[in-house]
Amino acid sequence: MTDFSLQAHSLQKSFGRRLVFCGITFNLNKPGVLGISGPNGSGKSTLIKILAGINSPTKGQVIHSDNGKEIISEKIHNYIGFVSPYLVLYNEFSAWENLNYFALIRNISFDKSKVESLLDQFLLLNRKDDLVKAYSSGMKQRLKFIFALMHSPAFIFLDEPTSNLDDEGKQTVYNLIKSESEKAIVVVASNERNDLANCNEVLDLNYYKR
């Protein structure tokens, strides 16, 4: 069985003179769910992008490991799944074309049966050939989950994962978090009580200010 870990060492982030957070340290060495909470502007999105290797901290270090060996930055995207409201889809492509293109540019295999299973799970299978510009905001949010999960990532980062979703869509996400957390490290940034209720522990950014 492959063992993955996510470590944060004394993370600090500043924008100019404005300190967003400092002193964040933790070690996740088994599957589960870490929540990140805090008021708007506290740095939840900033922190989750740093943990996913999208942005860099001002100080400190994030280490992703596979069986005790650090994953190099050039390879980390193959291990990461990321969902957020601000990710952009190609509106002039169909959902199926978007997913194919995503797999191509990230150099990951396109498993047709797995993608169709995910499309079915998120109630998009019968709309896979429709242009994304015809999708509602909730449908686009569900499609982003398929992008994040199609390559079975070891680390899943979810920023405001239930935004734009109705109750049925939210429940699908909660079921997904539960199932994925049995084999992957999941990080959820949210202020929604129900989102955070799915977490094993919650990191409150209010405690990392000076």
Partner chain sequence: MKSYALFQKDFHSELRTRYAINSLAMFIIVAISVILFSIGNENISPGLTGGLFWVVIFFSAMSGLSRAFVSEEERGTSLTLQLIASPATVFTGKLLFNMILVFLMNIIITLLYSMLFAEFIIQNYLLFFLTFIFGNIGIAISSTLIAAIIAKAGSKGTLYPVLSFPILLPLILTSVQLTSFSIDGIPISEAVFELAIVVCYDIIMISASYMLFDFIWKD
Contents of the next structure:
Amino acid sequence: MTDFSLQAHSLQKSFGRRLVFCGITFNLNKPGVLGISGPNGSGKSTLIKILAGINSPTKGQVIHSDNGKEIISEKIHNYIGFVSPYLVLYNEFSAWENLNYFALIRNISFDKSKVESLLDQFLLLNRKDDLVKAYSSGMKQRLKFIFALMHSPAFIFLDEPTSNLDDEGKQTVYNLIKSESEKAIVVVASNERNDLANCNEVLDLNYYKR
Amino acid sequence: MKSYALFQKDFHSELRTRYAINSLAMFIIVAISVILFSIGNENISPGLTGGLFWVVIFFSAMSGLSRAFVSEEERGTSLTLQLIASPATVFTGKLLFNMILVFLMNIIITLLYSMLFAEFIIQNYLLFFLTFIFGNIGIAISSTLIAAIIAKAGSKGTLYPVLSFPILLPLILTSVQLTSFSIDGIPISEAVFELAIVVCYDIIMISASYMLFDFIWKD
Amino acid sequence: MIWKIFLFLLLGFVSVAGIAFPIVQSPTKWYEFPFIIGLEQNAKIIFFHVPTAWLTVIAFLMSTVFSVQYLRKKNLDYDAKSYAAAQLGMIFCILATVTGSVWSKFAWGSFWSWDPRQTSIFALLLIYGAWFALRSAIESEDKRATLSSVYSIIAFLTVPFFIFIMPRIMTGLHPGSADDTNAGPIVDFKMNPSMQLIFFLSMIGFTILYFWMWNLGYKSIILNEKINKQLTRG
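Next block: the form predicted in complex with the partner chain, after the form predicted alone:
What follows is the whole complex; the chain from before opens it.
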């Protein structure tokens, strides 16, 4: 069992000369769930992208570490799972091909049984060879969870995880957040109260404006 | 080989969608026939055919090479790529794809061109071969980097040749010069300076690309 | 204020002297310029053409330096500085091209003859043009600053190639070219002390003018952005 930790040091982000948020500092060093809430346009997606190392903050820094050693930004993508409505998978491939290519590009072994059980869990197993083009938006959203979990990441970032999902799908996601939070650091950004119900801590972006 | 896997993905995707290949093939035919029509029955000098040869290559490259990044950005899959690969991997994969595309395209252009233009006679094959190799590598590198810029700039197509031309100009001028040397049958020993310039261009551009790509790729 | 008056007097003196001082076969008085074979009366353009060309290069260099700074610090002020330098560079680049081609009409007989220097300045114009086209195509300020910084660095890397390859591809007509039949850079050998004095005064005057304009330019860009921000926030 390795020890992962996620630290944020006085993060600040501005778009052009407009400040989005500033002074965000926290330290997560054991598995658990952190919630991010705030009204529309308060920078939830921006913050979660910065925490996932996809965007860079204007000031401050995010440190992901593994057993006290910092994970360099070149390698960070293999430790991260990310789900959001604006994430798009390749339409011209089937779900199976998508996942297979992701494993290849990540240079990790493609764990068929794990992917199959995930597909089963998200009710996509019998549609795995259909092109993603033909999927409904809810099915695409469920496929994104498989994409985020297939490599057993240490950090899981969920931006509005339940958008487009039906009640059954939502329940699967809540169960998943609960089970993943025992071994991984999960960050959830959402406005729905149910999404944030499992959080150990909630960070309200309203308090980080100047 | 992560970048090779990325290349495989792009290749597979290209086979399914045929975005770049079809337009590129048509563009080559259109460009060459425009030149043929405009020449008509005029006699043109071998030196001029060398110049026109690079005109065709430049414009064909401009028609197809931006797809590598623009297609990802248009569909919104760049975020997915960011989540599965480091910037260096992404650039290498895309460069590999464009490299193959440039070589494929230019071999076809060369074959068609030497069939259709009687005046295009190469006397120093080795020199032409070297020019072809290093020139193509240079075109692939610069155009991949500019493709990344215009993809992030969110503008379609029109900006691509505008931005690429000044960057490719030294390479194209030197390659035109080298091609006319090889048409005149000048020995390689006299063209070492120009060859060295093309090689330097390739090296400088590839190092700059790897240094600057991170800035382009991360928002 | 004092230095503005000084600059006014300096540029006034340079303009009057550069245009009015006579060119004679063998200068004896301090205000007489020597007769340079192949240039004759046309030589006087050196007081105005060379400074503009010099500032084009300086502006391009500054724009690139501030681009690098922007990428390191991600501070939009650097982008404003780079943008202001490039704007002035574009203006001086056009001025240098126009004065040069007017001169070449009288010296070489045609407005444009693809001399290496003409080709190089044409390439520079293309780079500036492409750079502004790129900037105007991007909405978001950060993205615009980042992408245009990257582009200006790549464009800067192509400059040495022009310096090396141009003279080999085209023969030079420009005074001071390696194969100029009159041989040797004119600044060192052909000008007499009074001509050199005016020339360097003109260089200094134009350079001060450039830095003044640049200073005003980038400050106004920054202020403009701040006002826009306040307006959009209401």
